[in-house]
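First, one chain by itself: the form predicted alone, in structure tokens.
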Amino acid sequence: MELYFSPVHFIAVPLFAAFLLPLLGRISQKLVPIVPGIVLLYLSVVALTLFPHAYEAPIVEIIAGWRPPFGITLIFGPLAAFLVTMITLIGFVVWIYSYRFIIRQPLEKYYMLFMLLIAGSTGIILTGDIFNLFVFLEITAIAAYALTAFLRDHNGAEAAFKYLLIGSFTSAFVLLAIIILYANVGTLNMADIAMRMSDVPVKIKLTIMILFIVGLGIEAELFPLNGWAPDAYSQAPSPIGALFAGIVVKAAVYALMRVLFTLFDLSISSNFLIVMGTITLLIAEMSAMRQQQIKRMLAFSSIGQMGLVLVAFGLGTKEGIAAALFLMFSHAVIKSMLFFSAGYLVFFSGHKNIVDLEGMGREKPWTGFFFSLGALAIIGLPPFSGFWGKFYLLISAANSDHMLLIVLILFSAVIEAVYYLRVVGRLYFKKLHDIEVRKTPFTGLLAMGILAFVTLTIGIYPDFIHELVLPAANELLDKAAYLQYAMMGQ
């Protein structure tokens, strides 16, 4: 079947836009914020067009005619289709929000880094080559460091430096793992590596796996490697916090799972993921409850949600992985909405502390409404999408006889409800501070409204997403099928 679009577009088009924007900025500043929107709209159309084809049969793109295992391949199967479509759509909504929120110069720098982050994140998901996965990780990380320091103030620079310092360990550990891997199997194609892993001595195999878990676990916010996240989330502008929660961390989690499920035997890492995911969840939720600043609270909440996702992947069943993907989708939508609304609450109040937001729910009804709706959704109350992610996870845990795990997940949900409802209570049941209340731009309301609509719609019709994540989960589990089509043996 001939396709008019190719998965290459997801990498090439935003990369071209990133290099074009500084030149465009010299011609007209008005065009700078428009071009990324056109690019993301185009990528969303490409993703939605390729989506049904990928679910029918994975699309394998061979770069420059070099067939695997010698050349580089891009693989657009059900899992990649689900995640890449999610990233492009979330990216488009972030662009709508940024259009009036980001007004600080140089605009071309912000949008150039935005485009690099999109190209790097989609590249991580699409590539079938382990070294290219490292390259795309670096592109994403460098863009994320620079975006953290975009406001060029002391706190932003400090957070970016901390992120850079910890992120450099990601580079070192992943690169070292790839070097050892290549020295033992002599190939960089992930499918070819998977077929040769049985020849690698067990001790070396374990060393490589630990290096990958530590390296990729830093970007995936795995405890205790997530020290960069609270500062980066809280000091960066709000749309960047949404980019981190909705795109960067999701791509890193995918990279970690692709490596563990395809290159190694999952039974070795399954219990490790459940234990570390649970620890990450509990510590992050308890830390979130102690926070005085709203964006730091959202940051720790994001870390907790990633712990939940890792637990779901660790169950290793089709239902568990489907629950993890549902949680990733739900978290990307809801947490972006929370960062958007929190961004305007902080902007209007002029303060980051929760106590300074008292009464703003009544003065800023729509912004307060979207934050409250996001809070109820992320807690997991029906009829929002957050409910179904947790519900599917609890069902999967029960089917796997992990009763203690169910208790701990429910305990963390109670903690989560306490600190989110505390903020909602302050928004509506406290006296407003003496502040100048301004109007929320239409683009901000539109972006939050889209995400609220998606959260509510998926909450009412969860099967729409659940039926999409089941084939994606099957792809991650069916290693033999992945190896077959990745090596063009389909």
The other form holds:
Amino acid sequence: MELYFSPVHFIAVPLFAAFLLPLLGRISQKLVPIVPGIVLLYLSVVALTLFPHAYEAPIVEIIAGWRPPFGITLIFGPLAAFLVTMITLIGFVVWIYSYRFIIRQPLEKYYMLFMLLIAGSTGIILTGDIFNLFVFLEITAIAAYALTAFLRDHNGAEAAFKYLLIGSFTSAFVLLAIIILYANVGTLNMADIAMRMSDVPVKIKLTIMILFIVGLGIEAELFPLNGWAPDAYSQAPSPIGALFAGIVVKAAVYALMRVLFTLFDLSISSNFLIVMGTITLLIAEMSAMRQQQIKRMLAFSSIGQMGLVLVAFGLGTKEGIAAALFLMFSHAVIKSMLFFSAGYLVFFSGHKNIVDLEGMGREKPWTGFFFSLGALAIIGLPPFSGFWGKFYLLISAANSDHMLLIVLILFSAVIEAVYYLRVVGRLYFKKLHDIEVRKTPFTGLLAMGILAFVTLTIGIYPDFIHELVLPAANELLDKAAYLQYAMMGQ
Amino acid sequence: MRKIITITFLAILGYYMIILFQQIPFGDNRMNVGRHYLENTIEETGSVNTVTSIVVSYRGFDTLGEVTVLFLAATGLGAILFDKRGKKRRRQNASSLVRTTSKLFYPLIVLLGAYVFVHGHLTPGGGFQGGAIIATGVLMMYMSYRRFETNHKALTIIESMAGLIFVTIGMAGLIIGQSFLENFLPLGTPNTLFSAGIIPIVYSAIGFKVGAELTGVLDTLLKTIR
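Could you output the structure for the form predicted together with its partner chain, given that the previous block was the form predicted alone?
Every component of the complex follows; first up is the chain already shown.
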């Protein structure tokens, strides 16, 4: 059947909007915050329309009319459909929240960077070309550096500079990996590379893989490359924290997995992923416990969750990957809600420290409520989506006989419960400091409300998402089918 | 101690990289995609310059991305230095020799830049190079004259319009032809100025965009220095 929408809309429309915003800003400043909302709403509609088609048969779009391997292709299979839909919907909610939260100038620059971040991360997920992936990785990363420093204070600049240094260093690694890869196989299309990979000597293959893991691992918050994350998350404006946790990291994890699963055999890196994921998880959870600042705590918790996701991917079974995707979805929703509510709590109390938030739960009932809900959900208590993510992970770990892993995951969940409940306790059972209490804007509450509704609904009906992630997991595992349609049967 | 460890580590890494690059069969008949480009460029894209045909046609989507990266760099710089702009700067005029030469050469440099991006599909060079040449001309004027100003508003407008044209051409390919950024205009006779379909239009847009962006970056940075 004829489709009006094509996957390239996810990249072209936000780019168009980003180029248009400076012109609109000259005409009217009021239009500036509205346009990104329209764009994200449109992209959500496109995503939801294309979604069922991708599950029937993957959509392969050729750019500029050159068939693979000569041109660039966009591949919209179940996995890409799931992640892109998640990104556009989270992006829309972040926009609702930003609408009243970001009021300082330069507004148009904020929204331009926001749009480019969306275009970059959807590009990473859609592309079927390894160099194109690098380009979109750069777009996402540079937008992230600039957004980290958006508040233009001393700490923000320091965090952004740190992020910039580590980020540029590792993108050089990715580029080096691509150069070596191209020198050996003479092609850039990922499916084509995968088919010619057997010609490459094992030592070179291994070097390329290490370079890719180091380069992509930084944005995926893999230990020990995640040093930028706590600073960047805590110094950037709160909606940006949600963007990092909900979008940037997810796209980077996808890129890492696409490279490991499609270009290489997972069997080489499976144990490595499990071990690194567990170390990431344990170190992050223990560091989170020691944090004094609420956003730093959330950042370390985010790193911990990414550790869980890497472990789940490392299991390499269909259930394992499905659990990883479920965890990614549930983490994107819950962590965004936590950053949103923490953002207002910090804003109203005027301090970033957890101690200064004492008693805020009684003074700001809704914001406090949403924070507590998010805390309970991310720990993994039953009526929320967080529970099912961990549950599926534990089941697939048990099925692959990783008993020690189960013990470690449960142990980390206990640590998680301790530090989250400690904050929730302080919100409700301590005396309030002197603060001037203002109303939380409606848009902020709306954004948190939507996310709370989603995490509850998915918690009650987990099969809805679980049935979507199974075909997506299958796509990642079934390399032969991917090569078949990505090369368009050549 | 830390320094010694770092140096040792880097030395091992460098040694390993040299070994690795020695093993790569450069020049072998392994360039699967590259061979296709070399043999079919003129026939398929109408551009005599193979590099241009790869940059703007075969991998035009990457170029759109790279243009965006530069746009992001300029935007990010503008966002971070937002408060500090518009402060008075103390600079001295250069000597009259430099000033006269700059004044003479400025239009020529801009003309050379324009030539480089307009002829991108015929001679070496293209949008990025042409834009950069124009920006160096502006930099020379900034360094020679104390009161030299560029119109920041106009720069923003050029920058935005060029970006919009690039994306619009891409979308036009999707609507008129089959795919995004498709070369929907007639290819014409190779080796003439009006050939290669959309390539010269896209390269001119890139030239304007890069020129405006780099000039904007210079402007932002110069106004930040007190």
